[in-house]
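In structure tokens, one chain follows: the form predicted on its own.
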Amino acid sequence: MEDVIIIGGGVCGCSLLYELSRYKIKALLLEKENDVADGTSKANTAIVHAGYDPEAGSKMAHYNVEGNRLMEQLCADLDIMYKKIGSLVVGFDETDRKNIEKLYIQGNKNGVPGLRIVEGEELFRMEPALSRDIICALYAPSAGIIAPWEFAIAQAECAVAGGARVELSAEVTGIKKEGDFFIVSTVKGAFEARYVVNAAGVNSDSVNEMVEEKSFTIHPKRGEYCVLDTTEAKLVNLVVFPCPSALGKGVVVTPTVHGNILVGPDSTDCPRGSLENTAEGLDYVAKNALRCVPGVNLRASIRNFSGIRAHPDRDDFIVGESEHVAGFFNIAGVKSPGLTSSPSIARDVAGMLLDKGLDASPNPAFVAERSVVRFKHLSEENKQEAIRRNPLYGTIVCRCETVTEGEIVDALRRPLPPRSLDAVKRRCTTGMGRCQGGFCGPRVMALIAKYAGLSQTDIPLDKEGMYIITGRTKGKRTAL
């Protein structure tokens, strides 16, 4: 029997698994997909928010600001790509100015460090690409950018290395409480635990209803994005937001840690799992991005994508133990700033579980640090040293992103190895460049097959069933 079962392998579930791995606690994470970070955690704006948006005194405000404070050290410890670049919320008229002043006051109440309102030439020195129609902006120096999927993967890898377990392709089909423990049924069989934590994202209301009567509802909202080529990398220096509205934080123009520019999202009510891009959505994104940053070159787009956000039927996160079923906890309705908030939420929920009587003794096998080779970012001297240490670093597999065979093999040998092309992509950035995997895809498949012992017909693009090769089109060649 497990001490804790976590349902959902997004940033919240993986952060909690990592926190629990600090202690002598048997923890198991169940994820319905074939990899962690394969839902909202891979398809979002990749921003570490400062914390001026949430209403003062809310859970969201507390977790956002505290999560931001924790992020830098956590990313340094786990070698996660992260940059604290700051953000601007820009205003075009006096109505926007009043809203910016409200955000400034609210941010100070929330404890956001370094906030100030900038205008005039100072503003355009900070961000020359801004529209000259902008009259002022709220500057938040603590905002940053991150690789969000890597944030989840790194914590899951370290947790597994420290003794925790992750069961992939294990969609939960039912939960039953038997006395003082739970039986969690999945498509891969049943698991037992003293406590269950529901971190199922957009499906968290459905999971909650496996245990108790409906107590909240998730309304999925789709957001569409454009990724611009690295040729546009110098367009903006900071994260640029418009003034927020009832629809959310608005269309953002932001650098990414990988050197691209990300533009989006819109906000549309949608069915669960609705990840298509639409002409209307992308037109909306383009129009609103150009209003703030006229130099956005949408012709440089190398990929469009969409993600689903888990909007709850209330204005705050749903975090804590059920009022009706002892031992069952929710981490639900975690929309933006959920990524930023996740380490703080994890620490809080881990504390709640420890207060219930779980063993708080330190885990001697806890893995607190991780190191990853990113060949592209090494100095020439360090590149040569890496190749001397492991000749596989001398073979380039992904030309666009300069990813080596050594890096892919490293990922395949880590505690939570990838089993799809996109799972390798999330760990190594293969296929993220201009050709979007057109060159490196077959080579990555061959490496997965070789080191994971799989047939290439069993390797999907991403989720199970998304197969690329279904069989031979011709028989094997025979000698003449």
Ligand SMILES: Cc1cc2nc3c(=O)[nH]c(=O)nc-3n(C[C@H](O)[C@H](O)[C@H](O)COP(=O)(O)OP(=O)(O)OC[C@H]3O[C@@H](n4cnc5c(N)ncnc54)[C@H](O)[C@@H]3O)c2cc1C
The other form holds:
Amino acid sequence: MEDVIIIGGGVCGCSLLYELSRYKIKALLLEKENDVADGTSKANTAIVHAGYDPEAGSKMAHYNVEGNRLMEQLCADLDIMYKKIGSLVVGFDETDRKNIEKLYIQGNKNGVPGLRIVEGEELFRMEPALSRDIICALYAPSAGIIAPWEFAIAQAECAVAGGARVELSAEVTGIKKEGDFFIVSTVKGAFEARYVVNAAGVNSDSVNEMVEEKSFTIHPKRGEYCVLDTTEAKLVNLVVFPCPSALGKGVVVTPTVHGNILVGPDSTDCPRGSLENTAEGLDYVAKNALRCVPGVNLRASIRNFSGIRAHPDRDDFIVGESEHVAGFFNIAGVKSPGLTSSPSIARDVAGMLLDKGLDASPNPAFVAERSVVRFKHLSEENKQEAIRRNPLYGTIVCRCETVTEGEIVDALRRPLPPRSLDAVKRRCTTGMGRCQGGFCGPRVMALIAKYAGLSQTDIPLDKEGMYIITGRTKGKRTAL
Ligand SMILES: Cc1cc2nc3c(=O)[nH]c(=O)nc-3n(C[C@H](O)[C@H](O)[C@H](O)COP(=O)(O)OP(=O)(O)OC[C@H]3O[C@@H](n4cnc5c(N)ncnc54)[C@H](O)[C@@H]3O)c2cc1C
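Moving from the form predicted on its own, what structure would you give for the form predicted in complex with the named molecule?
What follows is the entire complex, opening with the chain shown before.
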């Protein structure tokens, strides 16, 4: 019997698993996909929001500002790419100026540090790429950018190294309360736990309904993006937002920690799982990005993607124990700024579980930190030293992103080893560059097959069933 089962391996579930692994608590995370961070947590704007957007007094406001505060140290501990570059919310007219002033007041109430309204020469010195039609902006120096999927993966890796368990490809199909414990059924069999935490993202309402009457509804909203090549990296220094509207924070133009420029998202109601890109969505993104930053070069787009917001039927996160089923907790309706808020939500929910009487003594095996080699970021001297230590760092597999065989093998040997091309991409950045994996894909596939002892026909692009090769068409019929 587990102490805690977490349903869903997005950034919220993985942050909670990491947090629980500090204590002598038996925790198991069940994820329906073949990797963690394969839902909304891999497809968002990757911004660590400052916290002026959410209404003062809301859970969102508290978790956002606290999550932002925790992020720098956590990213240092977990060796996550993170840059505190600051953000601007720009205004074109006096109506926007009034909204910016409201955000400034709200941000101060929420405890956001260093907020300032800037205009004129100072504004254009800070961000020369802005449209000259912009009259003022709210500057938030505590906003940042992060590798969101890596943040979730790193926490899951540390938790597993510290004794927690993760079951992948384990979709939860039912939950039954039996006395003072739960039986959680999955496609891989049943698991038992004293407490269950529902962190199933867009599916959190249906998972909640496995134990109680409908108490909230998720209305999925899709956001589409363009990723621009690293040739555009110098376009903007800061995260540039327009004034927010009823549709959300609006189309952002932002650098990424990987050196690209990200442009998006729009906001459209959609069915669950509807991750397509549409001409209308991308036109909307392009038009609105160009309004704030006229130099956005959409011809340098190397990839489109979309992510789905778990938009709840209220304007706040749903975090805490169910009112009807003792021992069942929700981390639900976690739309933006959920990525930023995740560490603070995790600490809070871990505290609620400890208050229930779980063993709060420290786990002697707790793994707080990890470090990874990112060959391309090493100095020339350290590159030579890395190759001397491990000659696999001397073989480049992904030419666009300069990723070495050594880094891929490192990832394949860490806890939660990747079993798909995209799982390696999320850990090592292979295939994130201009050729989008055209060159390195087969070599990455061969490495997964070698180190995992799998046939190449068993290795999908991403989720189960997304197979790339199904067998030989020519030559000797040997194992692939
Ligand atoms: C377009 C867009 C832009 C955003 N931009 C930002 C931003 O810049 N900054 C920010 O702070 N936030 C942002 N967010 C919000 C942020 O991405 C989310 O709040 C966060 O990723 C939610 O994490 P999660 O763990 O709750 O959900 P998810 O990442 O969706 O994880 C839920 C997991 O549960 C699994 N699951 C579902 N059903 C089951 C089941 N039955 N059994 C087992 N597993 C199951 C799923 O496979 C998934 O892995 C954005 C969101 C979107 C969509």
